[in-house]
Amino acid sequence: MTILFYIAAIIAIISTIMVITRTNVIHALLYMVVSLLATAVMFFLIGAPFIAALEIMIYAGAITVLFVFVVMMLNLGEEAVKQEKQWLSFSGWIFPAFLSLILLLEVIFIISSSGSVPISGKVIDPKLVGQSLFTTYLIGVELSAILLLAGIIGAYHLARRKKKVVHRFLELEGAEE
């Protein structure tokens, strides 16, 4: 099982490097999803299936959708729409799909080997996790929510179109001529 862990780790490292180096936001998001899926596989392999499920639901699902909404909110115009159609060609999906296929084959192998993954420690149900998140670790949850909100507001202000400001005296001079 350690070889499966190392394969998932290599996929996570490669896809994370691809996230950082891509200039296309949509391609970076695809690689980020692959990286998060690889991290979920690693959590599952070390005996933390609940954390793996949370990794997929919260990060690969909700946070990625949030990033897609921010990209859509920026709406850079008709030129951006044409460019996105070119970016969403089949060639842009080949490498992320290949990495995801490797991860899928790993998960199928893990599930079919039934019980060969050592799970140690006590079982903690989601209710206890929720209670600890909103009692013991409440400040961390609130700070991460504020950080995400600040990131969205910052992205909006950085990307918004600025109005052309004309001084009122210059505007009057131009009207007289």
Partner chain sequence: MYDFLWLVPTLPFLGFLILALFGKKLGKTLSAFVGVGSIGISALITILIGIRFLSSPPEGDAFVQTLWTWIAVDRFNVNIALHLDALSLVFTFVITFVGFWIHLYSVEYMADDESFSRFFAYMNLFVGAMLLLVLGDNLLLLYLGWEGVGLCSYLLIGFWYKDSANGYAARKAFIVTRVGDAAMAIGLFLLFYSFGTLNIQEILTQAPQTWSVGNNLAVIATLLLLGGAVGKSAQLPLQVWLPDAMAGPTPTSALIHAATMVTAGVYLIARMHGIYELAPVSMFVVAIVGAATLLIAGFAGLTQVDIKRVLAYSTISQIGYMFLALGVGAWSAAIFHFMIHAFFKALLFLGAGAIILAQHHEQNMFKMGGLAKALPVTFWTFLIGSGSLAALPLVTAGFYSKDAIIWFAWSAEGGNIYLWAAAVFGAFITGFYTFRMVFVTFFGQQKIDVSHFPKWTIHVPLIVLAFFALFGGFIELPGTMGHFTLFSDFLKSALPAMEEVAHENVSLEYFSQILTAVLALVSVYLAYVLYLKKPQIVTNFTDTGFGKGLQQFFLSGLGFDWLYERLFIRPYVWIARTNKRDFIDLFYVFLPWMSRQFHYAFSYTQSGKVRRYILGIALGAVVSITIVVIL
Second form
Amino acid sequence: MTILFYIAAIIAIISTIMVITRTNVIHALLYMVVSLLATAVMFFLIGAPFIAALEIMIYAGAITVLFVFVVMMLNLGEEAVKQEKQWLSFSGWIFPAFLSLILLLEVIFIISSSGSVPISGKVIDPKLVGQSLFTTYLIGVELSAILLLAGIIGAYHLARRKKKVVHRFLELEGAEE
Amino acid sequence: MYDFLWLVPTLPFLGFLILALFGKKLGKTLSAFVGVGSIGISALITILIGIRFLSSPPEGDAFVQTLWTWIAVDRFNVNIALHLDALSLVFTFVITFVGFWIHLYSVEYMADDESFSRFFAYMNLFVGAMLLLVLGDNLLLLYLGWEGVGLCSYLLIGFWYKDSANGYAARKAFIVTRVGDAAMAIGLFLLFYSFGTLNIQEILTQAPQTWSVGNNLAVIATLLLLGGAVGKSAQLPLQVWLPDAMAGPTPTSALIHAATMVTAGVYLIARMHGIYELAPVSMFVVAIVGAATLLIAGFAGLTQVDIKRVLAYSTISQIGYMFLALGVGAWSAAIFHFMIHAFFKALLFLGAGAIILAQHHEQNMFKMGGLAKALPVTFWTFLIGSGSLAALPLVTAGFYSKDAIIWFAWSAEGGNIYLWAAAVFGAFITGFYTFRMVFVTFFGQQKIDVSHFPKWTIHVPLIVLAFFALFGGFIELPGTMGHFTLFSDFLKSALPAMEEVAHENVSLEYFSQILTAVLALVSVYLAYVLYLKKPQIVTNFTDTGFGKGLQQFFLSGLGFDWLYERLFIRPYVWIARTNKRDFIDLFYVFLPWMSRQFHYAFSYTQSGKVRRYILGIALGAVVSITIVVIL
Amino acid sequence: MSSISLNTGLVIASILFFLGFLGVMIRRNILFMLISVEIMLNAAGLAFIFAGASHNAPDGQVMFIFILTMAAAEVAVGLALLIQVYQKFKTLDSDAASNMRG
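Compare with the form predicted on its own: the form predicted in complex with the partner chain:
The next block holds the full complex; its first chain is the one shown before.
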């Protein structure tokens, strides 16, 4: 189990590195699916099978598919890949990488300076999760609902194609119907 | 009747408000009605109150009308309250009564002026502020009126603001009086510090208990108040603004010189007599200031060619007499001279205004002449006023009032023979320059044709004021001539009497009076000889180098302007020039400069590039987490 | 089994988080930036799950569900914005939309 866990962790890290270094969006998305699946394995191993399922369904499924749809809609070609290569220059990423490394080391230092608790891997029943969602965290659930509603409306409004109004003398771009 | 007291200062203020807000719409006739009417009703109420005061004096010889509380902070309580006693009644009477005739006269004098209603608005405000000054029961209200008077003098001197010289004169008057006002303000602080109140009556009752005679604090406070008084009353060393104040319309000069403004200093010292009596040094200084001023202004008056400037110097000189009287402790004599002076000086200014109006606004009297026939009413009233100013014996009011001062300058407690000699000599000079003016203006050849013949609105004020300038003196006769003391008896309730001390040496008093009378007549004769009979004597004298220099020296007001220019104005201008980029200001310039630099620095970070912002977040996180780790 | 500790999990989560953070910083393409943000959110969720598991409590999983909800909403709005940006500037370069700089 432990070995499985570490293998999954290493796969997750490697595939994440691949995600952020790809020039082709589709490749990056596929690596992200791998990373998410590895994460799902970790969830499963430390006793959260319900979350592992959610991870696969929503992250690896719905969200990634949404990305793919958008990529298809934008219809990016070879040009975009070339552009990405040009943007991903050494001088561009070395300083941010340095900063991230420092931050990571500091956070690891902080984590390791506190005492560790072993993780038993005991499965937590989805029923328990549901119970606490609808008792202790009821307000949070309701707020999430509102957030999702806002997200739907916002996404609909923002992504709508503006109708082009052609006047006799001037073109008004983005005029409402 | 007393309950209507609040109307006396309120009506002029109301008139001012109406004229200031609706003056343009009212038109000249209505403006004149409002402007003159408000003062007229005020004067009427004052006279009615005065009659009541004489017939049945209020309790304690003073009536206090508290209108409302102005400021109440901890121990500092100031009411808007009017205090009417004999002293303020005299002042109120003179201000409203003389002020009314001046207003009536102005209707004709200013008839052709485009800013007719503005003029009356200022005049009303002027009278209102002065009434507040004399009726206020505390020093703060007095100070409010005091500053209001200063403001109005500024507005009226610079009334014809299109000529920049008038604006200059107005600013000069304002700034010079401000010097005195600053001293007075400090004096008020000192009084509040000592007594914890600004109520005049409370200060006067507390003062003898708090301060012994000659107390240092008393001397300093009275000297500071004197500073304010010399500024307003144009006494040495702050007399320089008054001659230039002639830039305003002539009725304004009449109002400033007779009824309001310059007499404020006299009022202040008379009002605060209780603390001046505790400071003999200050009293002596007041007397010296008065004596010196009356001589200096007299000398300056000798050579003036502008008819209004002659009158201006004569005012300074006459106020000097009042200060002299105050200084030697002859309170009622000073107030008596104030009242008589108000009558004849208003008369003289109004007469001079009529002459100027008749001579195409020419003010140089050597270009006039022979007006006696053309303007008979003006001539006779002007002659009466001049006689009163020159103190021609027996027939004029000015003789009685001035004689009292001259006599007291010697005989009173604080008087001595030198002050007396100065006063007598000043009287001689006064007679000389006054009649020089009369002879040059009204006799000899007529040089300019008369352009304006005065109507009743000018004649009536002149005649009324001439009546008072002649007969006003009979309410107070000296000890040698019946000892009739109606006026000083009346004032006794407000000002300490000192008649008893003065009337011991009758033969000396006779000597003083006869000398004064003879000198007045001699001075008139001398003026007659030098300026009408044999003018070549004067021209011969002024042709010599010494004579010319002396004439220039006197003409410039004994060089005070010259002295102040070098002593104060030039160094001040120099400092202002060298410190143009105010070095203290540098610090305050540095602050906005620094914040602007920060602004530029931070606006540079607002590049609009999201990655930069994220980089910023990362840097911030590194710094803050590093702090956490290290600590 | 027992060698999986909370600290190990947190370290893994923070490695993933900072990889995502690095991605946001080095990529100019808005699409990649969004993907990286997803990685960061996922890493945060991972940390919650580890913390919850170490306490044997369901709260960590509840938090993950909230994060999931938020991520979904964020992706929806973010992709809608991305489409708008692309229509406006004909590029996905995040620096192109820098006209509103102060």
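Throughout, rigid core stands for the largest set of C-alpha atoms superposing within 1.5 Å between the two forms. Residue numbers count along the first chain shown, from 1. Since this is a predicted model, take the numbers as computed values, not measurements.
Asker: Please check if A155 moves between these two forms, taking a CA shift of 2 Å or more relative to the superposed core as movement.
Answerer: Shift of 2 Å or more: yes.
Asker: Align on the rigid core first; then say whether the Cα of T64 has moved by at least 2 Å between these two forms.
Answerer: No, T64 moves less than 2 Å.
Asker: Does superposing the core leave L54 with a CA shift of 2 Å or more between these two forms?
Answerer: Comparing forms between these two forms, the L54 CA shifts below 2 Å.
Asker: After fitting the core, how far does the CA of L105 move between these two forms, in Å?
Answerer: The alpha-carbon displacement, core-superposed, is 32.5 Å.
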